[in-house]
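Just the one chain here, the form predicted alone, laid out as structure tokens.
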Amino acid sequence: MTKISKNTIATHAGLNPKDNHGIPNPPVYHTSTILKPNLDDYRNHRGQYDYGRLGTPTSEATEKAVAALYGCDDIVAVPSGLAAITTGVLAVVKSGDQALFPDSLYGSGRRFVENVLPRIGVEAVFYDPTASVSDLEGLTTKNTSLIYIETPGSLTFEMQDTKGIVDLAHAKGALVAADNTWGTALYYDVFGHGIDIVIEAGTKYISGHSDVSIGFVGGNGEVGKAIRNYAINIGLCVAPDDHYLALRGLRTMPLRMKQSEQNGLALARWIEEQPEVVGMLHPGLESHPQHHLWKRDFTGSCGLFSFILDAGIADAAVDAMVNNLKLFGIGASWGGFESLISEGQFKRSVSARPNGRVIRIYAGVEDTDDLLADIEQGFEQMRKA
């Protein structure tokens, strides 16, 4: 059969309806005893399973259909977004080693590098995500053995080289991981890019119904080997029924994330032209400093972008603003079906902040033109208060 696209394979991957009596899902299982016919197979670890944490039919379902989507050896699946990032981390660094971070890393995960890193002996470096890739040389040690970006950034929304940023990394030894989550497995190829591990919240785009937290990390050979053993000695897994609302988010993602795409063009590019807006951060859009690198690197863009209002208007007017939205929730996370939108909050240490408020939106997949008519809406609210 020709290669066939990532469409499908979301679509298909995973299901084993021949062993399965005909059914196309694979079941649910919720087990921690798998039983052996006799002591010598349990001595001897025979059989397909051997523990419930360690894995089962419904496990092996959703994680193989994600590696099958990324192209990948194997990919594990852990408890929330934060639990990849951290496995994936944690999997390959060690007393001594030197890790790189960008300076607008997802709030959680900074939290992550700067308490518990330096706790093992590991010493993190936060760098400029904007930086030449010779500027991100000079940060280097002969320790240095992992390069994490995440391109774009998750509030910013800077776009990172990564080729420039994979060679670098390859030339000195160390490994890059990437958190995959804007881009996902359909618009980044991240191990055709050449990075060594991927990250990727699960919680938003494949499970696409805000009703799961689950995250994904994984790799090729050895680098794979060693986060799934890594994931095992610690005792990380997912909760079946969770597995199963992820695996089944799969099956729509495709034609979620092109209509979150439509939305969130949409909105950012009437949004950029309000007079009250200041910076509009969507790599997508031409006006963006690195969409360059977007054109070069994506194939799409998803519905989670930044803008920027004047630093001059008032808390009162922000807030009636968003408070008098129709179509967007308050809240964290994203990637569900539901419009969301927040106002960005985060540290930086080495990079300059936005000159004025940052608002994040979420596109999510209703009608384009009731999104549009909203944000209008709330932006006649900000002007009269």
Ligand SMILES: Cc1ncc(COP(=O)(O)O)c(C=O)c1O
The other form holds:
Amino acid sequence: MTKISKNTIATHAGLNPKDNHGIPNPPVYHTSTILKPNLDDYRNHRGQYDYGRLGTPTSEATEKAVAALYGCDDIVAVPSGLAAITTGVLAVVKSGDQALFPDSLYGSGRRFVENVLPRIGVEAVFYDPTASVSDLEGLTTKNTSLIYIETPGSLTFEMQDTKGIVDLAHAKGALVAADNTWGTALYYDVFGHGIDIVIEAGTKYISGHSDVSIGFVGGNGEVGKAIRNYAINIGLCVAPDDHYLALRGLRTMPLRMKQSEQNGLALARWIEEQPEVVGMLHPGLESHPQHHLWKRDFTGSCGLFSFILDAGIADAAVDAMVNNLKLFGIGASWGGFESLISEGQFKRSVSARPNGRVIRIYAGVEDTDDLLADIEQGFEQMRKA
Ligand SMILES: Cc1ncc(COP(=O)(O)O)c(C=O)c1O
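Having gone through the form predicted alone, I am curious about the other one (the form predicted together with the named molecule); can you provide its structure?
First the chain shown before, then all remaining chains and molecules of the complex.
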């Protein structure tokens, strides 16, 4: 058989009906205890499973499915996307190391980097996500052990030169970790691009229904083992129902992403033409300054993008536009079935902050024309206010 598409892997990976009375979906085992037939087996950890927190057929099904999608040795499920970030970083850094993070880093990830890493003796340095590789090299030291990327940044959507960064990191003996929540395994081949650690907030597209908090983090070989051991050492595990819901979401992820992508592009193209809009931050559009990097590295775009409104527009008018939308909920997160709108809050330290209000849209899976009609009437409200 020729190489199987990721769309097909998403529908089949992690299924084990032979061991489950022919039932395709995995059983949801609620357990802490796993009994052994005798003390010798208990003492020697015989048997496939040892203890609920360490793994069950339920957790294994989800983790194996996501690992199959990424084509990597091991993926660990953790209780949130943020926990995937912290686990991926803490598994590979140690006191005395230096680690580089993009200024566009997801906000809660930034809080972790600023508050936790200094306490364990890791020097965290923020870099401009659009910096050239040679500028980035200038920030490295002999102690650099990790370069973290988020491409695109999930608020301002700068694309990063993954190839250049991976080459630089590896030449310095450092690892590269990527938050791939935007691209997902479907649109961005993390390990094919030489990245060492993948991080994905499964809360978003994998679960897909805004009802689960889960994260995935993993890698190959020794890196994959280090991540698994770290998660075990600090006691991370995910409740069985959340595993089940995440895996159920995964089955339809290719379809949902396709619709979300189409809606996102249609909305971004319409919004970009409006006179009040001074910046469109969607890497899949030709107007994006790093569109060439998206085109080189990605096979699709998700439904999350931002735009910048002219700084001269009154706050009340912007609020009128957002508050009057009927199909876009005002709220955090993304990757679910429903469209959302929110506003960026910035904690930049080394790169420019956009001038004007940054509105972020998540295009869900609704009908494209309905979403367009809603955003059009929203802009009308802004003009009338
Ligand atoms: C890019 C990115 N990474 C990670 C996270 C964290 O995910 P969670 O909310 O599951 O902790 C988010 C959440 O919005 C995100 O946007």
